[in-house]
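Heads up, the chain below is alone and in the form predicted on its own; it's given as structure tokens.
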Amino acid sequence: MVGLSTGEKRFIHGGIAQDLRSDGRKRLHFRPFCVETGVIPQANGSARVRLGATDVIVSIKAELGKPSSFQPDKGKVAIFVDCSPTAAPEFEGRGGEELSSELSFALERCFLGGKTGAGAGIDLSSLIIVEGKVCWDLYIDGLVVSSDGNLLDALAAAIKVALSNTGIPKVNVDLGPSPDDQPEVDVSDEEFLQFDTSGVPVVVTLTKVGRHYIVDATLEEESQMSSAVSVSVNRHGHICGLTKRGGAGLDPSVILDMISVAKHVSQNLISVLDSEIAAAEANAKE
């Protein structure tokens, strides 16, 4: 946890109410990202991110597997975060589990949708090969190797920018003579297609503190927190998730206007990682 005095607090409050924050950003600033991708060659795709001293690593790995039976036609994705011991000493122990499934949970309900799928920010059906019998299933793992606040946004940053450097293998389908026969599947080793990623949303987290809410809080403006939404929103101002944290409550007008102004502020979220990402990739080619 982190231990501010009286004057530290009032000093973070007071900013924020001013529009002027410790660091000298405005309320609605990230802080400047640093993206690198392929940074796990054994994976099918994977990136790096750092969010100011908020550090986390995200990998993506692709097997063959069977769809579930209430949606043969669609894959399966799979979200988990471990955080580091070393990341934050709250980190050790039980505290890291919890912040650990915390994290997943949050993610799923940002990139997944609901029970059924509906609103997923990643297409599951593009993850289909034979209906109702083979799919793709992605694992995504991420790693938090330092913490400084809004772990929630830099993981679903660093989650699109691997997926846009998956690649799929491509597959070749021998259904057989019977429709009931399991099909053959030959996965090519040199031959992949790029992973669409249009659709893959960003994460924007607004946190209340005192009478105003911020974007990319540090870990002390995290602590003087009352409350805190995140919304999922991707490239065409379409929400595919919202989840909220802290104690207090929300009046249904505030959650409304806090929405709107995530929206506006994940368009020039996702310009900016499109551009570090077009960076990321053209130094990798060098």
Contents of the next structure:
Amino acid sequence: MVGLSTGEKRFIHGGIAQDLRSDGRKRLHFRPFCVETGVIPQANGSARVRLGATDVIVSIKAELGKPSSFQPDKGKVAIFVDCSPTAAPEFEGRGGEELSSELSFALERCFLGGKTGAGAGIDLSSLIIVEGKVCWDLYIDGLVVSSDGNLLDALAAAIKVALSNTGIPKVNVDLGPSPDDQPEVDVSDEEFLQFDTSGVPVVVTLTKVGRHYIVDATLEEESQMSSAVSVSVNRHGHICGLTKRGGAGLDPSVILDMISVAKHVSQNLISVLDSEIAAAEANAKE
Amino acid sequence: MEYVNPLTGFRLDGRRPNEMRQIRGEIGVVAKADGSALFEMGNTKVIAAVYGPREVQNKGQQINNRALVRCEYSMANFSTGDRRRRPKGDRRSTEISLVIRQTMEACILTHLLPHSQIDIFVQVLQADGGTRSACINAATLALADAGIPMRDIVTSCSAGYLCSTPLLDLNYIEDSAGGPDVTVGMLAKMDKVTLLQMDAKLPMDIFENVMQLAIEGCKAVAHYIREVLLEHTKQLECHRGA
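What would you give as the form predicted together with the partner chain, now that the form predicted on its own is on the page?
The next block holds the full complex; its first chain is the one shown before.
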């Protein structure tokens, strides 16, 4: 819980109204990203993203599984988020579960599309090995280590970075004599395939404080929000998912306005992330 | 399985029997916490965050003449080799939380902070044996970072006995070999043992050797932690421009 005095609240509101926030940013400026890849060696891919004092780790593990009977030509992806009590004492015990599941579902909506798997930000058909028989199950685990607002955007960015860091083992498939046999799959320990991340979206959350909206709100700013809209946008400017949070109602025209702003901001964000990913990969190789 | 090569005397990961894994400590990894630290022992990696001393949240738990110390140990889903979704508060975590709490309580000067509460949260990012020890070492660094008064720094290290050789700082493979695992926590300067745990059986005289080895390990960790703290303090001084 953030405890703010009336003066502090007014300061935040006033700063946002004048396009100069408490930390010197403008309304549509992100805090600097700090990206690290390969932080969890046991995983197929992992990333740590720091956005100011917000700190998240995402690890991706690929396991062999069976595709569901509804979508025999697609692999499966599951996203779980955990809020560590290190981030805030309120997350102790079961205290973080509500926020954890809210974040998990919001991320699933942004990355995995609907129940049918159509319109997913992650290309699910690239995870198939033998149609209807064997596929990759991708487990995306997020951990919030430190929280200073805008967790959703940070987690989404970390997932994008971790996916670009993910190597899925190459497999040799022996189909067996009859088509009913369970195929034998030989997983290579040495050869890895890079995951195609060009279509993976980023999430931009616009937080409405007073009459204006801002990106990348800190915890203090979030405590003053009336509502927030999280838009996930891919490289082509297509919207992959949308979540509105907060109690206050929004005028439909404002929402459309926010979406177009989010679209604009996301293109910057994607190019920033791309260069950070390249820098992190170069660092990891050294 | 041979855990110690009979010819060269080296262990599976290339260490000597009385050699510790590489340790690394870093202070101030969680910006919002009052004190925080990251501690690595080889591939084992844990983060500890300390909140407090602060007002007691649950008034029923308030203690009038000393501080209330609480601890929670949690493991990330991706911390172990095979991914597993674990429920919060399983028996193992509860036990380790209790062990860490008792160990830290022994070194915190709780009588100086009456009516207050100190929360220690440890989060395991990677588990490769010796998470208990790593958590205690991380918690010590985090408590020191939070400026909480302590008698001494408490450090921990484990030792085991495999292939008739006492081994320092077991990793996961050695830990799951089924041999005895002695975890010692001690106040380094005062030379007092605050935590001692062992599973499996061991003859008395060998136990003495193994425990001595673990104690030496604790002292080495204490030496390192002191260096980290000193370095951190120097940096703070530098930032202040003194």
